[in-house]
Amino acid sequence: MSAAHIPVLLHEAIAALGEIHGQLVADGTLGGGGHTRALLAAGAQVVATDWDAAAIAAAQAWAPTYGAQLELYHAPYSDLPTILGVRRPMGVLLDLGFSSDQLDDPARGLSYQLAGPLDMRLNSTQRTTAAEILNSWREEALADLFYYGAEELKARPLARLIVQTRKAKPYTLTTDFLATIEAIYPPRLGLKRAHPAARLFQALRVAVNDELTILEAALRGCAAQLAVGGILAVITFQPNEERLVKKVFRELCVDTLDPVGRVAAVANFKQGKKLMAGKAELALNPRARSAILRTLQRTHE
């Protein structure tokens, strides 16, 4: 049985969005619905999306309680500007983590701790699976995936072993990939910290779903959609997400210069302070240990 889903940085995220009672707020990552229901409880008019059809289906059980206060859409968060149309939200929340239901479902293949198919797709209608990547990508591409996506120092020998292994037997199960990882990192050597499979599985999942491309489109599109005074709040969980959010937010907060270096246009965004989970939340929910909340506010048109 999966553990109950606990939304990360819940109070911090809701507080960061400011006064949202009666305001339009978009939640681009419905997931288990924790943040969405907190936004609704705060009196916001909420537009919620998720690329996972199962998340939308699960929300149908409680969504009628909120009537017209809640709109649900099966779509990636990069589609939010299109879904919103001419509407300008006072808040947008993107929680880039996964619900416990998703992580603890063996059929999704997201966890190295559970035996299941090497799938990892968030949207089951898309074609590429984790097994397809491991069985078809060139050695160099696999090495780049794990070096840049997981900061894996043994990316080249890992990629080489994957190519050798798949010649004898194609990858189909999470346990197949875990066995390859543990051949590079033998358990007998001792793994005092997090198992390397955690970040390697994560990097593979990001590639399967093209998550960084979608994230950048969402960040730029949602920032442009904000009403004046509106806030974009993003909760990241892994280094590549965090670096991308910092990069995009920094770029949006830089003044535009003319050819001779004079300010041609003042940036219409400002950043808020970085926030992380406190000791009380970490004791309740260890999955919050890598969570970082960053905010961006539109100051003027």
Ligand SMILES: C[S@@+](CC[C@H](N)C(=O)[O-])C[C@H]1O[C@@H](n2cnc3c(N)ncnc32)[C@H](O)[C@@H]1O
Given for the second form:
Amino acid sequence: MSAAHIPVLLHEAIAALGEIHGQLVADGTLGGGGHTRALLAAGAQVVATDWDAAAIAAAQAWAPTYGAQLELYHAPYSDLPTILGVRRPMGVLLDLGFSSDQLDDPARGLSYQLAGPLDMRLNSTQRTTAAEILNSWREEALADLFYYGAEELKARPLARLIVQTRKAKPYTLTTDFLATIEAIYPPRLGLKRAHPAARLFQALRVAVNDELTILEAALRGCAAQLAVGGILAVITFQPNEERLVKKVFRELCVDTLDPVGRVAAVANFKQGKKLMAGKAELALNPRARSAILRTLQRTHE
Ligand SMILES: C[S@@+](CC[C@H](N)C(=O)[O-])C[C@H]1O[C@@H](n2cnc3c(N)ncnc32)[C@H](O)[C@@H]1O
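What would the structure be for the form predicted in complex with this ligand, given that what you showed me was the form predicted on its own?
What follows is the entire complex, opening with the chain shown before.
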């Protein structure tokens, strides 16, 4: 059953952006518009993107209420610097991943718990689907995908089994991939552990949409675009995203040293405190469990 998306770390993310009344703020991940509407309510001028045409179409129903206070773009968030052009935002928000509405839609093939086509594309005009990756990547590439993308210790036997299985019958459905995973990890009744298919499906989704490459470009591009004093706030949901955000933020906050180790140029950015959901939010929305909010502020030109 599809649950409407509940915005994660909503108050924390808006508060982390500081005083935004009358300021330009970009929301790179419009989704169901939870964060976007809170930004609008706080009086920000908002530029919002989403790479899923359905999210943009749904927002078009309520966007006119806000008139020129809201601009919508069907685009990846890595395009924000191009969309903004000469405009320098005081805030940029990225609430990563997919919304509950997308994850619970069987036609997208994102959930191992729902039978559907092995598609997983965020943007339906893109060519590569999850089925194409499973049916065409070399065994070593598949093993790397699951080892590095899902920290899967049985990545090699899994990749070998995928290659054997697809010779007999190409992958087309989520249930085909689940059957392969369960041949490696037979389900055990009563076991409380998370099903390995959750992280393996997620790693496949990240590869289909080239999510980490796009995220890195967006982090660097949006940080560079910020006005002095402006804040980039990012909510991550999985270890790979979290590691990347941490690495890029850390790099942007390092001073440049001269050959004898003295500070030649002070970094243009500083990091804020890392935040996670509190008990009250977790009780209402278990999906917030893995969410981490990080912020980066531009301190110099
Ligand atoms: C977690 S949801 C955002 C939910 C939203 N903050 C809300 O409160 O309803 C993430 C959204 O980001 C979008 N998205 C994912 N990757 C994207 C990308 N590379 N560029 C633009 N949008 C993206 C997804 O389509 C999804 O709608």
